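As structure tokens, one chain now follows by itself in the form predicted alone.
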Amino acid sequence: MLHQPSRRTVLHGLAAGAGVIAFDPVTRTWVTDRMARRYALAGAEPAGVPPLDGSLLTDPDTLAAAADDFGHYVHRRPIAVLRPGSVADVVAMVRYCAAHGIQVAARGQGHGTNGQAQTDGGLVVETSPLHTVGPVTNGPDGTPTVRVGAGAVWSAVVRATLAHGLTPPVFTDYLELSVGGTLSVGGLGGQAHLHGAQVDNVTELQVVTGTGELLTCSATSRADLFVAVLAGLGQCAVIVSATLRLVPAPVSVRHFLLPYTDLATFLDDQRRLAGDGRFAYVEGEVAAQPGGAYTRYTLEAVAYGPPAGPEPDDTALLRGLRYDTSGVVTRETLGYFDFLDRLAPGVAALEQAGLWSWSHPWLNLLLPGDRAPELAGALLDGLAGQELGPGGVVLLYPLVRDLLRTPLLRAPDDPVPYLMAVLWTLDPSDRAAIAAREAANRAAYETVRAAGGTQYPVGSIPMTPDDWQAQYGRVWPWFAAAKRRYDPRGLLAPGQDVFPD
């Protein structure tokens, strides 16, 4: 329940960013000097905060944590943090904020890199307590599904579904991200060339709109809201649960790392694999040569074994691929979860070394396939001689446009677009280097946009509302109308800077 201090401790001098905050245990009201001025201008008295099953936190440590993210260089301090004990808490506090014009940002694992889940002087809703993973059931069409809380991380979801021999079809490479977080941006991974993005594998959502209304939506019920929330950057509603489609899971997988020396050949073989479906997972990585040029290409491909696929045949799987046979070719058989969770040891090492808290001004772009060799080549040339930092990596891999069916996940109009991600790790004390990287990200985005590309909105590219309008193109008027319909006061997800205040 909401903590109620004694009358002797009604006033607390807290570093809340908006001034001293007070709690009256009789009226159950939290008041800051900013809110007091707001109410005074309106000629009204503040209404009481509703009773909660969880906690409304205003201590300095909690506020400081909510003012940070994986980028570790944008800091917007909220006035309070809701740690909900139930979905009803989210409904109650969003309604309270809607009544008083207070901005609201939903936060899962805080893995955004540019303040996307932050709010200055508003309320942050932590979704992590909403982490339930329900039983596996069959949908109306017989497809197995599972309903999970928005705060559940993907590692917990797949552990639960594997007990039934099932798995979500698509994963981001890092499993410790929340379901609500990745569904808000799209959710891309190496399986997307077969199954689309994570948002393309959702059958139903439960959400809280910007007016505090709890609604269930799907492709057949409140379809406009369903479409507005999936990859909608949190603009129209807070996801509180999602029902996910499941497919048969393999027991083990066959994992290949194939070296290439030529960018065009590397991309062309990836395109071939995206089209013929021989591998269940296709990604790629680019690394620097000892001299500093980013010309070491590695194609990562995985074939699923029984019962999700046939027993892998190395000869058939590698037939026709033009990798460098004189280089180091890795072939190994892994347990399915071990493959999905393969980044965990590296992340643990970075955390132990204190490097996980370094800044991450990431660049994430979607390149039109017909321009991918030219665009990727130019971007990689621009990286020559630059260190990406501890754990930094360049990813480059294909998608299939026809399978990306969610309208707000904006991808180039090309049959096989490519995701290019430059995942930097920089010393957070070097503000000049971070600012320079953001400026370079912006320049790269403008180049790719001019060629018909888009950005995948998890990175650090300074964007204006006009940029967002260009990003969404023909669906912008519809998206803006949905924002007005479901968040009429424009209070949700202000850190994304999609819509003007």
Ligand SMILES: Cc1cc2nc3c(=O)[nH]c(=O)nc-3n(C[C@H](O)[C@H](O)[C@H](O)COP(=O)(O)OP(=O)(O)OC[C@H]3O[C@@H](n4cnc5c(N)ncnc54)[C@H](O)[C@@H]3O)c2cc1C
Given for the second form:
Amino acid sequence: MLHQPSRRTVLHGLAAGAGVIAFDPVTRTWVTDRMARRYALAGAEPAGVPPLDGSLLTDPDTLAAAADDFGHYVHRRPIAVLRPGSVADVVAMVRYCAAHGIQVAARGQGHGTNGQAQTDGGLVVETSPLHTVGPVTNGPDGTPTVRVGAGAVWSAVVRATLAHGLTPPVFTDYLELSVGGTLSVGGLGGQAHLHGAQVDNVTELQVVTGTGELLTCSATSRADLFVAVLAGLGQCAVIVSATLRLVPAPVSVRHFLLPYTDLATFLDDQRRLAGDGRFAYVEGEVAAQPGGAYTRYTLEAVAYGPPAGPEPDDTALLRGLRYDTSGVVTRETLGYFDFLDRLAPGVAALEQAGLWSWSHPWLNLLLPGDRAPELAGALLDGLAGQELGPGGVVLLYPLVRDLLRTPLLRAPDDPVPYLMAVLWTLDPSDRAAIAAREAANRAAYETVRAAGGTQYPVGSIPMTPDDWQAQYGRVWPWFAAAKRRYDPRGLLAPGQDVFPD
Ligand SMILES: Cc1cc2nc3c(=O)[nH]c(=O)nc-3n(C[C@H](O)[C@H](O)[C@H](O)COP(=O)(O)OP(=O)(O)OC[C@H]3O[C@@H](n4cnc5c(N)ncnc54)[C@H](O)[C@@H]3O)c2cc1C
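The form predicted together with the ligand is what I need now, so please give it after the form predicted alone.
So here's everything in the complex, that chain up top.
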């Protein structure tokens, strides 16, 4: 029998009037109602698609969009895209895919750079329709929390919590990333030296496992699933909602940009600030002298004002820091949200110029702190004379290892590791330059790994199965066991290539 979609089902097909009604496991194609008669005449029995509140899309434009990401050079085409109308849709379609051996890639904002949220011939589950934010409540220990849909972007989350005078403690630099997407990788930012990563500030998750089970997990309930999902690259489950810890939000912040002329002093002062906690936010950038060496270091530090912190006192905040007082020192007071969303105007300009859709073969590494001057110095020397492209930047900032408590966020075994990110923007038609960049990323990763570093897996480093095992080190056996338990057919997040067939 061919499946008859229920009234609830909203299905879009290859063309108007051609709704998806079934999957043919023999030819591994979706069957539309137009093809149904042919199937019926042949006596074939494709498996009916379950009734959905949302849409199952197979039109070429949707498939092409799902076969792209922020890298804009890896393109794996799915056979369908689920735009869920409910969590029940995710459950139904993951069960369906599990029954038929179809791979499933959750996709938040598609801001991986190397095909991470893509699947060749599988189903892409868009999480953006699952974007509810709220309610804000107090957890069992009195900590304020907010429950959010996995597809909510961080700008929407913080806008909603600010209405309560509260904020998530840690932000990525760019706010238009999905909660599910950053919780699948870690979520690092300038506040991490005080609060750990975003994954360290989650109290509960609701997830759909690779077998289609809808489960709630936390540090005290199904803890093995909880730790396998946080920073778990989507391998064990699709996150459908998360409960996030909140802290008091400042009304305004004092923002400093401090120039340095010397890498060792820059890193030393960052380490000092990571340790003494006088600033709520610490990051840093390295830029090139015109056409030359990457030796312009800028420490970015932000103090939160009341009610999250005391009235900022510039003299006390800058005491003992060895920045170049003859250089350009910037200090300004910004509204809290404007500070968090400070990249938005630059992104809008890049979008308008068509450059946001250029290729981004990004390199993201975590350096052991004791080797950071030497490793960062060598990587920066290697960049000399090269332009990173429009909007390109090198980020370099400290983390505090003890606060990175999520086992699958693999950070070097060092008290103060540094994130180093080389964020390229390349012309997408220059395939040779992109390939060369990937090869250079790979070489940089090998150097850093040999020194005890890891990669932060959001960018473009070609990885083999052995590399992934090295990345996860001592937690690899239980990560692999969790994968077998929660995604026994190995169908989830194939674009990460962590567990190949
Ligand atoms: C401009 C820009 C700035 C960035 N800044 C930072 C930064 O400051 N700090 C930082 O830590 N990172 C940063 N990143 C990296 C970013 O955090 C990751 O790429 C993140 O995964 C992107 O989120 P997304 O919603 O686009 O996820 P996607 O790219 O859609 O997905 C990424 C991976 O997570 C999986 N996934 C997505 N949603 C779910 C879900 N609900 N459940 C299970 N798995 C899921 C996907 O299958 C895929 O494997 C930045 C990226 C960009 C492009």
